[in-house]
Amino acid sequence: MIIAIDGPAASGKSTVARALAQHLNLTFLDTGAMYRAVTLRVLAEGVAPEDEEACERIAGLIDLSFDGQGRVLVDGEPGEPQIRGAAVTAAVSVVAAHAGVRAAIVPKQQAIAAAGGAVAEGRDTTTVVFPEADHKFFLVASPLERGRRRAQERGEPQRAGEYAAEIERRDEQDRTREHSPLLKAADARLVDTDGCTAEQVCERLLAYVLGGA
């Protein structure tokens, strides 16, 4: 079984995707941290985020893949917690709009799934990678609430509003990259999530896969 969830950045994706997959016995298929991994070797190796051919090079020969947790492993060495710092952030988003880049991942990510299902999470897994999903999601929640959960995990709650506007810059640029947009699939199934703890979410999304709603 394949799961796939689409959704802005801190619409909970990642911890309902993970959860879900617990609760199914499912690989979670952490579709942008293997983009983070390659933005974290692009930047070690000292290459430009705007430069679309190394990029591409380093993203075909990284080998990308998770342990147990469902924590990327980059050339078979932990990747957490350096491709969740601020350096990376501040690039991903331009590494990971290189349609190279993304030509190199996606059959990555395809093989991972195929292996024995997963739950996918991402921002073009409903449209792009797995637009044959058993089940497709799209989580959203306001840009306030979101600022307010990124502070919160950041342990940093008084600046839940320059979160919220980092947020909103990053939305602007995963919608309008050229290249696997991030946008709703005519299928997906669209799920608010304000307001909600990541429990609650992950039961209404349980339910749906269990057809039980």
Contents of the next structure:
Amino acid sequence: MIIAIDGPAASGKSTVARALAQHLNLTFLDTGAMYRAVTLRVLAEGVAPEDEEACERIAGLIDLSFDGQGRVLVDGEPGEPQIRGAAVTAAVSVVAAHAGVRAAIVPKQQAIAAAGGAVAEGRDTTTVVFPEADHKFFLVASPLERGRRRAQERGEPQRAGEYAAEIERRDEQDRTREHSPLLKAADARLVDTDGCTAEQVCERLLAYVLGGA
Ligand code: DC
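Moving from the form predicted alone, what structure would you give for the form predicted in complex with 2'-deoxycytidine-5'-monophosphate?
After this comes the whole thing, all chains and molecules, with the earlier chain placed first.
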């Protein structure tokens, strides 16, 4: 079974997808982690994130897989926590916007899911990577709610407003880029998560999946 979950930054996709994968005994496929892993290698090799050809070469050669906890392995080595660092976070949207990088990474995502099913989450999993997924969801929440969640995660609840502003900038970048912009697939189920805990959202998705709705 393949379940695809898309949505904007901090919409709760990762937490929900991870929990759903655990419940259903499927691989948690964190597609953003794969673009972060490519970016980590790009920076380590001293390549400029704007250099499409060099980024594409790196994306083609890198071996990406996931451990049982859904953590990305880069050429067999743990990519966490470096892929979450500030340098990677600042450069990843530039690297992920290159068509050549996406063309190299999408088949790797499809191969991982084909090997036993997956809950995939990202920006284009319902539209480009798994348009034929068994279930497709698009999670949304207001920028303020997402700012609050992100601030809470980072242990800085007083900075919710700043995080909300950063999230709105990311939304704009993700929505307006040329290749695989963030879009809701017509046949994806829209799930508004404002005011819901991750557990509640996971329960709702599970009900759709198990109920065959
Ligand atoms: O979800 P995240 O913050 O880990 O994503 C990191 C970056 O990768 C972000 O700029 C969006 C991009 N991304 C993408 O272009 N396509 C995906 N399927 C997943 C993430």
